[in-house]
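As a starting point, one isolated chain is supplied in structure tokens, in the form predicted on its own.
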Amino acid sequence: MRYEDVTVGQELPELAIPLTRTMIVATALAGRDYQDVHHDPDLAVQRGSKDVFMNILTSNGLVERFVTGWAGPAARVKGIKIRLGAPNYPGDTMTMTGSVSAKDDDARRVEVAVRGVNAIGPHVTGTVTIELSEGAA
């Protein structure tokens, strides 16, 4: 993507991401976080959620991953802000969405507001920052 294609207010393409139960383990576990209620039904289920549930680290990194499929391999992530909501449970699809929301010419960096929906209700919401570098595509 190079900057000077970038306009604020435009929408970035919708993403649909099935979120099964061994992408939620997997994800989990790969980003050493073995809290039982990202692996274990029967304990997630005891500590009150319905099911085992996505962990932040894996939000964050599918945001990213949004963002960074839009933008481009020359993007350059500067800075991620985000807030969850409702959990993302196995069976169910996260729909990200996206839109510019600001640019600063001189630092050529482009805010995207980004926001993944799943049955429940919004699972994520915030900004990604990112860098375009000069002839970028």
Contents of the next structure:
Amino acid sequence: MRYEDVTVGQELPELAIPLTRTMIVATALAGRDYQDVHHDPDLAVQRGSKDVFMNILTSNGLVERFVTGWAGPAARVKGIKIRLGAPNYPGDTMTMTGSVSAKDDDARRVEVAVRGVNAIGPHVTGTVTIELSEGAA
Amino acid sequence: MNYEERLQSWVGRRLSEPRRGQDPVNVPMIRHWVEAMEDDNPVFLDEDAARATGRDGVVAPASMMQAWTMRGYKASVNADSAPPTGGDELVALLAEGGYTSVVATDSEFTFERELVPGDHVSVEERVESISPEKTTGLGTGRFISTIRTYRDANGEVVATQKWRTLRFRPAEKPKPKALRPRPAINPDNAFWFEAAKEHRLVIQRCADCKSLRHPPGPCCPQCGSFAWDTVESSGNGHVYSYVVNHHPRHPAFDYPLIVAVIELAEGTRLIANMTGIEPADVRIGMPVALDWIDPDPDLSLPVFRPAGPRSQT
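Please show me the structure of the same protein in the form predicted together with its partner chain, now that we have looked at it in the form predicted on its own.
Okay, now the whole complex, with that chain kicking things off.
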């Protein structure tokens, strides 16, 4: 994606992410997050959750994947700002949508508003800022 | 210092000494991450593809920043193994205020540069603000905002992260009221409880000698007959005797609990609770009238209130 080709309001292709138990556990461990609520269903229930749930590092990782997947490998991520809502539980699907919310021509930065919604409601809302430097395609 | 001042004294303070990640940025951890995320951006693992984008070589995903400074398995499962930090002290102070639960609400990363294999990241965290008590859907609590600063081995800032958590008192869920003890229903007394479900107070009657009896039984204590039928009580009677139960308590009942022996106008007696009257006002001999309670879907029971106009209690 070239900076010049991006327009404010442009929509990103929707991305549906199946939330399997294996994926929720594997992503937590990939970030060295060993909190039991992310892998041990019994302890998660004891702590008041209905099941294990996705950790925040993974929410960050998935919004990065969603935006750079659209923008291409040349994009450099300059900011990820997210607000968390409904937990991502196994068996659900998170559908990610996004649109370009701002452009900064001097810095060649593009801000994308993102939203990941599961069956309960919005899991993550926020913005990802990327830089598309000159010549990057 | 009062509690609020003690809390606010944390604003601006560092929650821990700068802590260095267990390992430098490395390809095996990046591979594990991008495979689990199903992120097929080639700049993380493919040197040539990374160079083709103007980079010097592969880079780490931006979102992995926090992962490089996680404490690791050993410290996570054995929290006592590490010396207490300021963060632990603040958590204890919040727990003192009743804010024992935690949920992260916001993470705002700003990245100064991409990390590359070999970078060794450390992090420190400072308290930015502690909100006044707020009521949320989860419970009453305080938003704790901190700033985490990530630095490379040269001390240069590579990223900052605004981090907001809600420390809260879990909203009390109304406990389902305990059920009253189940009556021991058998073929000889089932008719009585069945009638009670229809809010009918019945009395067993001997089919031969016509004497009334309660509690229900298979055989007439007067003539020995096994034949019986029932009559419906008028519901009028008087207090024959009573006790006020204070202890021990069963969670299904409200205390103090009046347990009365009611003598019905028909002459039989039954044990029932009283309603519409304070325990101190109950008198032996006082006239009472029948009322019904349905403590749970499967149970209806007679209770008695003072006869006459309903007392204003």
